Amino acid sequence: MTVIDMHAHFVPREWPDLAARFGGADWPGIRHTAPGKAMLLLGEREFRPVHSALWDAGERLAAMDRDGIDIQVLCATPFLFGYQRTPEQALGAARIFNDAALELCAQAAGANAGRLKSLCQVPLQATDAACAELSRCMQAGHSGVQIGNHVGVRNLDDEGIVTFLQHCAAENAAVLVHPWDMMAADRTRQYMMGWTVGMPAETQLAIVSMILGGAFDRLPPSLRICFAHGGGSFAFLLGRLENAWHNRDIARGKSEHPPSHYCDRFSVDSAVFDQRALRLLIEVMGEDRVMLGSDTPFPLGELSVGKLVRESAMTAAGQAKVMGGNAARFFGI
């Protein structure tokens, strides 16, 4: 079987000074600190230490060979989104990073050609610009698009975002939803709780907003959309959501059906790091709706990619779907 890791991140080794090019403050940047090491920056503030697997195709391919990964789908680190910028600024930055992603994929040449695929980013705060950049990127060779789970206070049932998702369906572009700009930042500042608590909650909010906000009822079934990190807390809390929908009118929102009805409208990745969680995820979503996703090369990603699925009690046929078959269909690989 072809093994596909559909959730991995990148940043370019370098990029232009975005503040100098577009104006404004607190643009993302990178400062190399030692061979193979760097610090991501937001303006002058240190954001996260990183290493060369993010931008070095050779190192990335070597890690894939070590873990038995045939194809990897990479996307930008979400701090590059720029949703708080003007549409013109965000579009200009998106084009820089989208072209850099294709350049990184092209470094996998010769026998490795085609092993790296990329998702673009778009200025999601501006629907027309987002649609235009998606079309440009699909024509250029991207496999789909990564979006954040919200734009400010606008959730994924926002009319402009739904219009963009309709355009994704029309362009046959797969969509990966990744949490970012997590809630309750002041209360989750310590112990990386923004990642361990905030991210699952943000992803749950994204899925529920699409269900109860009626987005799935307005979107074509042909839309291929996946939520990162196992869909956050959705699978575990589906019973609570279902109970509220059936017992309180106010909890139904605009949805035409109970929440469980929509589980066949989206996919999730396998980045849950626990066999019990994976079993529940498969039971709730079905083995056709879960795809191998590692969140590599970050320390909170799966350090031995695919180990969780390979060591699961799934049937060989089920493992083949999760390890690659589902992603091949999802991304048209």
The other form holds:
2 protein chains.
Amino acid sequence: MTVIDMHAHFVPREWPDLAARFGGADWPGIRHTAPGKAMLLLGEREFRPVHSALWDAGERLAAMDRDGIDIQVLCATPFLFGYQRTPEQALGAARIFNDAALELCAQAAGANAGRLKSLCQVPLQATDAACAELSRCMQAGHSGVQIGNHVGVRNLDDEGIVTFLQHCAAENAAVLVHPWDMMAADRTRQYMMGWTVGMPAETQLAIVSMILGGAFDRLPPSLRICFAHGGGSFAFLLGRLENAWHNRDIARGKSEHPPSHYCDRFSVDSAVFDQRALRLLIEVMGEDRVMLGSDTPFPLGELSVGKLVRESAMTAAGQAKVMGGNAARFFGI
Amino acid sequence: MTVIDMHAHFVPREWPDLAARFGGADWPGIRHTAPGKAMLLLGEREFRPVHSALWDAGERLAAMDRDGIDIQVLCATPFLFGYQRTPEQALGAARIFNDAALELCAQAAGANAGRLKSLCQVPLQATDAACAELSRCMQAGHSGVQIGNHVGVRNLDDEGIVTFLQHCAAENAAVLVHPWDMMAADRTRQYMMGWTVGMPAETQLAIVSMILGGAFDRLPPSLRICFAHGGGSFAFLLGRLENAWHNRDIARGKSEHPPSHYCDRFSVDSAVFDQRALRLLIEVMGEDRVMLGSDTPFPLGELSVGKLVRESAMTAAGQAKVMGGNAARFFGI
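Switching forms now, from the form predicted alone to the form predicted together with another copy of the chain, please provide the structure.
The next block holds the full complex; its first chain is the one shown before.
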């Protein structure tokens, strides 16, 4: 069994001064503060302390060895998306981070060759530019793309985003949807509630808007799309959504079928941190639609990658799917 | 076994012109459109079609008989809260709706006497006025109070709201927290996503902010507080919250203990519309902390009240608690 962790993040060790290169203010930056330690910056403002596991391939591979992970699929963090920039700015920054991702993966050489795979990022605010960068990246060796769960007020059923997703299907690019730019920021500033409240709500909104907005009805079943953090709160709230769909006409939106009908059109990762939640997730999504994803190396990820699934009551066959079989199919590994 | 539905809504058949009485615009109103049918209004704008089950005690009792419900605890809808008004305006409106609730309950007479109980509403934006109206209502015969899950940017760990909740404990008033004024309104306008995405996220935020903001540490264990719609997405997301608490200092807020420690400090209703979700809810909250609540007579409620619990795999003893035993203790019935 090839064990695949399909949700892991990176940032490059360093990157050019994006404000100097592209104009505009408050670009993401990084300031190294001590050996193995750095501070992510937004302009001059400190955003988040980080450490070398984010940019050091050797450290990353050692952690994978420790946890019994054969392959890791890494992507940048939403912090680097730039969806609020001009298309030219966002595309320029995306190229830098996308090429850096491939360089990081290439550092896994010799016996480790092929153990690091990457997802690119695109200027999702500009459909044509996003499609072009996706095509460039797939040719360059990326395994797919990570996108944010919305662009400003545009949910994932937005026409331009659906066009991009159709392009992903045509390019055979796997899609990971990650929450970002979280709702209710004025009430979740404290205690990381943006991560524990905002993110799962964002992800649920992404799935619900794709269902009710008719996006899945317009997209080919061949599209491989996965939602981070176990799909946010979607699986638990499906009953509420389904009840609304059946009992209130305006709760149906443009969807052709009840919400549960669409559960075989997307996947989720396993990052739910609780056996009871994992069981519900498997029950709702099916064991073919849940993939090991750790959110490593961030502290809100699974610190011992794969522990939750390995210690679950799933059958051995089910575990094998979740630990790697599903991801191998999803990413064409 | 006395079966109690502890989450049901009412509006009076009619009420005074609140703009004329209190000043200000866009007050809630009701316009009867046909026998048994009406439109709720915000000022002149149509808000929601409703029907006579909301204000007709006879119809309500007949529905309860049909579903085998002995007692129903009703409350107004958040539409009537008025938290954005001046304290005087909100208090004046609250008095009208609180007295109307008691009148509706009193219509259950003779053999039906005592089958309808009510929760009051208060001007939660003004702590002193809220405490005074709560005391008046408890003396007048209400069983407790329904509050919204936030007041503007103030979550439930806000000092004034905690003071109000301390007063509820002192007055022996049960509290039902209902989501309202939902987050991400600019992205959930369509397809009732305010109800299916916004509401459960609001309720989870309410619980999380009470835990991490240290509200439960400051409130007496005697406070009886219940969160609507199965506590929103809280039960499913507890693992994520717990993982964050243990691994990131700033995710702990002011809480003295990990989030799971506080699950015995509050209750939730059973309105989750899915057996798998109900099972998770019982596992996380315990069968002493889930109470039958239907959200009737709204179309997003449980149309056949109690069906989900009755058809669940719970033990008979567990079902008896959820169907009425827990609520009898919670409301002192």
